[in-house]
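Below you'll find only one chain, the form predicted on its own, shown as structure tokens.
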Amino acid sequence: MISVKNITKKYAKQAACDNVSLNVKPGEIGVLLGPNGAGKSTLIKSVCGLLKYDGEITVNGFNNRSIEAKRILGYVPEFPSLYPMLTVWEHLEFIARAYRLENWENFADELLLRFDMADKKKKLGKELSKGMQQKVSVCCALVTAPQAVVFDEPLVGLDPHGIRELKTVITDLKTEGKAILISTHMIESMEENWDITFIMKNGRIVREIRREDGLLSKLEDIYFSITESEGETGESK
């Protein structure tokens, strides 16, 4: 569903992503881990078609820059960017109009209710806290019923209720057969709910781990053993 093949993205002469490849299948939760500067955000933005790069990225077989791919890919950025003078409901309506959705209102109401935002429909973007803005951003990404969803640090800024509900939503998306890619540094929050993990370091994926392979150590311990070591720079599967 989400296929990344030999992606390289350079800023001047520095490679933020260096020949990166990964795949997340339908019904899988893929987690992208790495320290600051590892290249996670660059890779996520490349997947969502926000950056130029060398290589190939497809969503359900469509080039990620195509209209077909954009219609089926949802994106929750690390930093929500709402229109200050639009209400919560107007943000959802804007997305619905842009995607030419029909009969979307009931689903939008359900999303707002799940994230404890039903009573904030008339609030302006500028009146919302960081956590509330994040919730609106998630609702806007999901109201299109995407087949694949990319989350960039989605839990940052959310209250405990929001974190619990978002994790439930992610599990529901997996059950529905969606492909999910999550970039995060909150390893413990994803410890119990992932199918494949990609660990990035110095712009490369240095370790790919599948849950069914069976782990002798906690994911957090594996992560620190890799990212804190000096010698491991190549890709390992």
Ligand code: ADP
The other form holds:
Amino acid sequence: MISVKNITKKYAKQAACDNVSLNVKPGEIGVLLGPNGAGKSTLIKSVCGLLKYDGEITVNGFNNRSIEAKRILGYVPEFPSLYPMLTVWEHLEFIARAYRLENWENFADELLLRFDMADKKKKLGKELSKGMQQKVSVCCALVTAPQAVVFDEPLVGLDPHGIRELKTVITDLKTEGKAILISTHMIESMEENWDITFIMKNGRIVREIRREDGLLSKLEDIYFSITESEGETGESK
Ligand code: ADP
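Alternative state: the form predicted in complex with adenosine-5'-diphosphate, after the form predicted on its own:
In what comes next, the whole complex appears, and the chain from above leads the way.
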């Protein structure tokens, strides 16, 4: 569903992503794990069509810059950027109109309820805390009922209730057959239900671990042996 082939993204001469490839299938949760500066956000933004890069990215077979791909891809950025003078509900309405959604209101209400935001519908963007903005951002990404969803450091800034709810929502998305790609520097954050973890270092995916490899209990050791080693790519595959 989310297919990344040989992506290279350079800032000046430095490659933030260096020949990166990955696949996340329908019903799978892929986690991009790596220290700060590993290239996770660059890759996530490339997948969402926000950066220029060399290589090919498709969503359900459609080039990620096509309308078809944008229609089925949801994106929750690391930093929510709401319109200060639009209410929570107007943000959802704005997305609904842009995507020409029909009968979206009940679903939008359900999403707000799940995230404890039902009583904040009339609040302006500028009146919301960082965590509330994050929740609105998640609701905006999900109201289109995307087939693939990309989350950039989604748990940062959420309160414990928000974290629990978002994890449940992500699990539900997986159960519904959506493809999920999540970037995080918190190893423990997604351990419940990830299917495939991509460990990034210096712009490269240096290790791919699938749940069925049975290495869940060793993930932390593997992560540190890779990210703390001196070499360009850490441990060999
Ligand atoms: P991560 O999300 O894993 O923390 P990033 O993708 O943000 O990593 O950054 C990867 C590398 O690219 C870092 O060395 C960072 O300094 C560099 N980088 C990211 N964005 C820019 C930018 N807009 N201009 C120049 N360098 C950048």
